[in-house]
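Just one chain follows, in the form predicted on its own, and it is written as structure tokens.
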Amino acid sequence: MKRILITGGAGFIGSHLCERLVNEGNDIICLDNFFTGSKDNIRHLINNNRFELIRHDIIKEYFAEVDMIYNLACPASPVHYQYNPIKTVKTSVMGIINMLGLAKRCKARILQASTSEVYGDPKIHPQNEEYKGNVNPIGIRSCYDEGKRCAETLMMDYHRQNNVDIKIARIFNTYGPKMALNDGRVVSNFILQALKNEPVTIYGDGSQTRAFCYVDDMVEALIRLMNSENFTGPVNLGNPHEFTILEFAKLIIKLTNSNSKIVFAPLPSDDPIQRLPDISLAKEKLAWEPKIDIETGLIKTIQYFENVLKTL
């Protein structure tokens, strides 16, 4: 049994991680400021004596005795991280400084939830961990991209200078139940529009590509990375099966039996054209690759959104 701190624990991935680690018998401290997280995501855990929920913003210091820290705190969708870009940078940079300080004091192992966004609009395809990225440092997405890149820098510097035990996960597009309705990401947008028989909106011509990893697979990868030895990362975690956005929209319309039509809108600034992980390193070091196929995962996600819409 470990005492584990999960920042952003009431968020999408964080809440699934809390549930999994509680069920495995660990003591969990869930820290969240509820900017994008929701109590509904972890409500079923609140009466569990191995689970503790604390409202806290990691921009401010936090003190506890813990064995492990999963740092997932940061808005991850463009709608949310562009709403208050300065706050986004502070969360990524000041937040990780505080968590690394805690890890140093406690001699705790810390995992940073980084992102595929560190690669920007990539010039190589698929992206491996050696690729340094093609990021616009002054664009509307840079608060998130550069914040996460700086967080990786701080992780490595604390590791080299202070011997902090670190893990860096570069998370690619993840989907599943507990995604926020208003997060503006392609999976939730398409599913909600299709369920309501509204036009499904594609930004650009739909030829841009993405790969989608089901949340249970992602949680498994994060836990394997945290429990790995003699490996800091960074490591790509995601699904290596590529879809064009147009193909993806058509698949969701089919799975929802929707009457929706596809409409096109201008592509936002700095939106990457291709995004696909090379997960060779994850296979080698973690013996991990996604197990849940896209249709199975989407059906579970669609059922979740159907149930949410019934309560509105």
Contents of the next structure:
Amino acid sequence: MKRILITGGAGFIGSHLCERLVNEGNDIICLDNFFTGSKDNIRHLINNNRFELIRHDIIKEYFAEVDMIYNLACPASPVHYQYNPIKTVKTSVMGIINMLGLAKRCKARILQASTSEVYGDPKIHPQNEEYKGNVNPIGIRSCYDEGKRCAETLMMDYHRQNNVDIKIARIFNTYGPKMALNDGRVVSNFILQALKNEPVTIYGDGSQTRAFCYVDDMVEALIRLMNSENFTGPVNLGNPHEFTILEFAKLIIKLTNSNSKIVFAPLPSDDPIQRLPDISLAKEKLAWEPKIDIETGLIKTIQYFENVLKTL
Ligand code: NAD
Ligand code: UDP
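Please give the other form, namely the form predicted in complex with uridine-5'-diphosphate (UDP), since only the form predicted on its own has been shown so far.
Expanding to the full complex; the earlier chain stays at the top.
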């Protein structure tokens, strides 16, 4: 049994991680400011005496005695992180400084939820951890990309300077139940549009690519990374099956038996053209690769959204 702090624990990935770690017998502190997370995601855990929910913003200091910290707090959808970009930078940078200070004092191990966005609009394909990236420092995605890059810098500097025990996960597009209805990312947008027989909105011509990892596979990877020894990362975590966004839209229309038509809208600036993780390092160091194929994962996600829509 470990005392584990999960920041962003009421969010999409965080709530799955809370559930899994509570079920494994750990003592969980779930800390969240509820910007994009929801009590509904963790409501079933609230009466469990191994689970504690705290409303707190990680840009402020937080004190507790813990063994491990998963730092997931940060809006992940472009719509949400661009809503208040200054706050996004504060969450990534001031937030990780506070969490690293806590880790240093408690001698806790800390995992940072970093992102494929540290590679920006990548010029190599697929992306491996050696690649330094192609990030625009002054664009509309920079608050997120540069915030996460600076958080990685701080993780490494606390590790080198203060010997803090760190793990850096570079998470690629992840999807599954408990994504927010207003999330705005491609998986939830397309599923909701298809279920309502509304037009499916492709930004650009749909030739840009992404690869989608089901949330259970991602949670397994994060736990393996946290429990690994003599390995700090950064390590890419994601599914190495690439889709164009147009192919992905057609797949979702097929799986939902929808009458939706595809419509095209302008591509937002700095939207990465091609993204695919090279997961060789995760295979080698964590003996991990995704197990859930895209159709199985999408069907579970579609069922979740169907049920949520029935309750509205
Ligand atoms: P999410 O938006 O569902 O969850 C983020 C959670 O953090 C929410 O509950 C939100 O309320 C909380 N939060 C935001 N700012 C906070 C603050 N200042 N203080 C306290 N809580 C705060 O997003 P998610 O998809 O679950 O992503 C979780 C983490 O994984 C994020 O750090 C994200 O950058 C990273 N990540 C996710 C993906 C993905 O595809 N889902 C990809 C790459 C990286
Ligand atoms: N996208 C789209 N339609 C939508 C939402 C997103 O075509 O309704 C595109 C978006 O422009 C990007 C890809 O889908 O090229 C993935 O977008 P998402 O916001 O999910 O995450 P990103 O990987 O860009 O952070």
